[in-house]
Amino acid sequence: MDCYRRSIEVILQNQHSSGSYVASPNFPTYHYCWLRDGSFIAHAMDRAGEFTSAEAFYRWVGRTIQKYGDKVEDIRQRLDSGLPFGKDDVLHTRYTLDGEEVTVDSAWGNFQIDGYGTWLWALAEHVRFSGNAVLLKDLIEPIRITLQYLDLVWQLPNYDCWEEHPEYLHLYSLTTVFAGFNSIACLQEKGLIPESGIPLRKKAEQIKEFLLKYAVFDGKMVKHIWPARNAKPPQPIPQSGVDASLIGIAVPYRVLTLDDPLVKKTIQTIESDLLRPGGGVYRYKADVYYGGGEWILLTAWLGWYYVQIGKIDEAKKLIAWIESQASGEGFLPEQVNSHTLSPEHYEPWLRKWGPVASPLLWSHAMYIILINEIKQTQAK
């Protein structure tokens, strides 16, 4: 079986009218579209010429974001007058096939940002792919919504992108808010959107100041990150361990240089503690999410970083390896469970969920990113 040409057609048997993805058809928690996986996947499509494919989900993702945009100005008002906001305050992290808010769930961390600066990055980067500068009309509003949102909320504590630890901020979060800033701040530069009244080039350097200052320790990003509090400025917590999301500073956020001292330490890390030899790469060493397997998203996205160093070859053998994990009917699950780092978690995620979420259209999106991104280099 061709596993480029299966997953996406994974993808796009699995995109919903509106023009959302849904996360996992056959996992009924993944039900649902959240803006961080539709944005990795929008971007697959982009690299694989579905461009309509991909059109549609940021016209869907613009839709909801409208929707749902009154509630900024009531963040704003609130910060303003130090009152609290509850968890449905906040603009969702997942949204129904629809664009419909969940509420049924009031255990679900609503309150992420890292989905938002995400498909900032991803349109901009559709607009690179395609050349379709003309979508940029039709989505200002949501734009302009979206950036307000995170310059008012990037310094508040909210869930990191596996769903976990509202009370941190995130390394990789903010990454995505930088890199959403530094998106829009360069189509506003080529004059294909209005200026949207915040100094989005001055807000991204103001990111990457903070993290290079607050997210650092023994010369390697850390994960997560203490808030300021009592007076008290934020601090690196150094006990999380390394993560494997923290590729993303690099690769394709771009906070810093692929050759950057902290790059290279922080991956070097990433190699030796998650990577399994032969296998996959782990999320992180704590996991215990089904027992804590390999992410096949994870491992693609290491390799893209390989390819973009020239390591061409470690690239393909973890090309290799994914590959080998698809399933008679071409599905790339979420994780892979026959090397797990907490073994006595497994059954009671299975008994609580079932089996492992599979397809998992995150996973075939990086998957096909990175052989997309072979390809391109190999042109060159």
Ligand code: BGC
Second form
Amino acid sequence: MDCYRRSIEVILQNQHSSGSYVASPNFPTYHYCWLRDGSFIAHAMDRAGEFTSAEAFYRWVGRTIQKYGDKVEDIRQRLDSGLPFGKDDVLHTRYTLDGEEVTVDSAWGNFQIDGYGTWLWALAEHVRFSGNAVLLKDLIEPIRITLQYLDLVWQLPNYDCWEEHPEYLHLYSLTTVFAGFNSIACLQEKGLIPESGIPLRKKAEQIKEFLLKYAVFDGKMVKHIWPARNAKPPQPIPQSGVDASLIGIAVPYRVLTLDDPLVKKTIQTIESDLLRPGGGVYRYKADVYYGGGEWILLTAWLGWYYVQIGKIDEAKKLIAWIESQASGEGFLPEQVNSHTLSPEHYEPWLRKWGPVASPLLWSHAMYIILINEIKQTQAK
Ligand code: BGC
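The block above covers the form predicted alone; next, return the form predicted together with this ligand.
Entire complex below, previous chain first.
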């Protein structure tokens, strides 16, 4: 089976008529569209030349953000008056496929900022790949809302990209905000969208300085940061160890360059702690979700980094492993559980939510991105 063509098919078949992408059609808990997953899926479609699909997603996000955009002014007022806000006062991390907030599960951690940063980054990439700058005119309002929202909340604790640890700030989430600000600044500088009133380059620089000051320990980046508390400045939390999502600091968000010593040491630690020799990449050492297996999307993400630093053979080994994990129907799962980090935690999740999500559209997306990254490099 041609895993690449099949991946495109799986994504297109699972795009809703509204433009949203379901996270996984066969896993009830994932019958929604996350901005995080969706933005990478749309980016994969852009890389594959499926611009219509990607555009439909960006438009869906635009409509959805606009629908709930009044929340941003409300948050501003609450912050200005020192009032707290609740989990439903923020812009949510996921929506129904029609673009409604999810109300069935009141315990879900809605406050996750990374999807909003990634959406802006992916949208700017869409314009770069497709040349479709006209789209931006229709999305000016949701772009403005997103920028204002991120500007207001980026220093507030919220859930990380694995929907955990709402008490901390997260390096990965902040890298997405950095990229979101910079990508839109770039579009403004090209005259493709009007100024937003927020000094975006300066804000991005502020986030970078923040990360260099508070998210470095022992020569590498950390996953979690304590927010400022009672006059105490923020602090890195080295005990959390590395997380494979930290690759994002270089690829694709470019907070730091590929050859930055901090990037190199962080990735070396990801390789030694989270890459199973001959296998895939774990999220983080203490992961217990479905026993903590190897994640397809993170394996492809490491491959994406390898291609950019010229380690094509290493990337190809990861591709081969990913392809060997496809089911008979050509589905790529969220994670592979033959070598879990905490095997005793597998069964309880199986009983709770059923078999691991498969296909996971985000897994297919990262694989598509990696294949195209190699093609692009080899065509140079
Ligand atoms: C992951 C999220 C993801 C969601 C939908 C969760 O288990 O932690 O990163 O967005 O699934 O795929």
